[in-house]
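The chain below stands alone and is given as structure tokens, in the form predicted alone.
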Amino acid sequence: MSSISILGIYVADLVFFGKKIPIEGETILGNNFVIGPGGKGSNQAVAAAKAGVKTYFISKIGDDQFGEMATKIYDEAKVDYSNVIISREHSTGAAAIMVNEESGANAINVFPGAAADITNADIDKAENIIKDSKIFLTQLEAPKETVLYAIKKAHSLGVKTVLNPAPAAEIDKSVFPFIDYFTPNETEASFYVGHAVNSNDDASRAASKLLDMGIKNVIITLGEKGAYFANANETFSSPIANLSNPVVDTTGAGDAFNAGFAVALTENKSIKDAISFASATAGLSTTKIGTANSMPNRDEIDKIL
């Protein structure tokens, strides 16, 4: 059975809902507050496992209450966390998330905690699960040197690599040829190419630049405008999924997209079908409050496809 290995961080999400997101120096009265599991890599691992593929998560958490919240959701979602190190020296990270109830927009401050201490040696310890995976997925919330080391290692083991470059950060250009799939959103794409990415035309220009840097396949997610794909052979736009329920919280939608995409690739779906599957996973995640808790199961995804 094909599997996915995911490197990333787990943090506890402290989510505040209000009519607006406060600006600097401003205090507002919120309408709701939720604590739940978060961190891009962790969200992706939960989403991939719930979408029906054997999923290994590589990370580091603290031996504390927030860490217990992590292992509980991994047990529920059937994520293999045998490569999540539980550290007595570090506390588990946390993220403060402000959500605008009217639009679903958010602003986030992340403290990685224990996950900031993931090392190359930890990646070496996880080599067997990476080697046995069909897809290796990661982001840029864990220490960057370790993330880039892991991408090169996965590539050297013959495993297809997906980099979700979030949050956007400088990447040494020598790493680009080791990336099979690069999945920025509009903001992240504009960081790497130096121009705004709002429309399909912008995405097309950006994708060309990214392909020239040595990346093999580029998928730029464009919010409600869908996604834009490009490689050396083809380019196309893919619409968002048709949802019957309203959007209530977009937090974690990018994580759901990346997880859904990785799941579809492990199942040998075509690129077009993989992006449709990813869009369905992402769309469904926005119809519920929360991040990891809002990830859809396989039946829900198949139903809207």
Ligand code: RIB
The other form holds:
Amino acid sequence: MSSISILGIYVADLVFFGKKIPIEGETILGNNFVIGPGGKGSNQAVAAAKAGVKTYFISKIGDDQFGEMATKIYDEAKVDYSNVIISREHSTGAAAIMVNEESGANAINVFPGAAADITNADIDKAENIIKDSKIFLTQLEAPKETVLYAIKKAHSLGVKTVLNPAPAAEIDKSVFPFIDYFTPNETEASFYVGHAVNSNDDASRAASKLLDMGIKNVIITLGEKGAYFANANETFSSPIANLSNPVVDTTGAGDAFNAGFAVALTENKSIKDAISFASATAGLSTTKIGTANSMPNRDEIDKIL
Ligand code: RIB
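For comparison with the form predicted alone, provide the form predicted in complex with this ligand.
To see the whole picture, the full complex is given below, headed by that same chain.
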């Protein structure tokens, strides 16, 4: 009962660093290139396990070299991947990530590959681990129908659900009452409420709309402006963590945030403390290059809190 189950995709991240992110039609000469394990759900699973909570990952990968990178990092981080199906019919997906090495900002095109074939039947097979978990966390990179099916199943099993709506996509509003925590960033929040979300005031307006849609708790991440929380009883803003190292790559920071938040809820921390824990996890991840490979361990998180 003190574990987390996470549904999502794993892909290999092909990361290109340069002075800027190229615009449409433009070619630039890059300064660095790395390949590493990625995919939002997988990054979240690695981050949650490294932060010290038993974590189950539910996904599908191919029987290939990219897939081997996944099992290697799960072994290192101690992610339980008994519900990661190795498909012989599909190849593991990949993401092309462009990073601006001056600001750490990124742009991503992700092709889910084998993970696009995760089905409701795969969720049924994972029912026991979902039932045993305190938190069920997912995003919108896996097939939407299966994500929504899994959220409803977790809710019916009495498990608290967290939906990180990334990337933002239309979702059937009937699922909103089954979501305990909804964690968009500024861009995603703006997609759901139809207005820009740049400031705390915008976030407050957006959160009210999302609560009206039936979601119980809304956490909007605002990059360097921190995070904004709202539910029926309270609202507050939370600052970013104090870091002693510079930001080099923000890719995966949202994943680190969601994982840290789920870990803290599993440990019964208050919402305020859970958001601080999440911000510390996210902040630390930006001080290293990569996504799954940049996730901090528990000692590092505890040290900056
Ligand atoms: O959130 C970052 C992740 O988004 C990357 O690892 C990439 O694979 C995409 O899924």
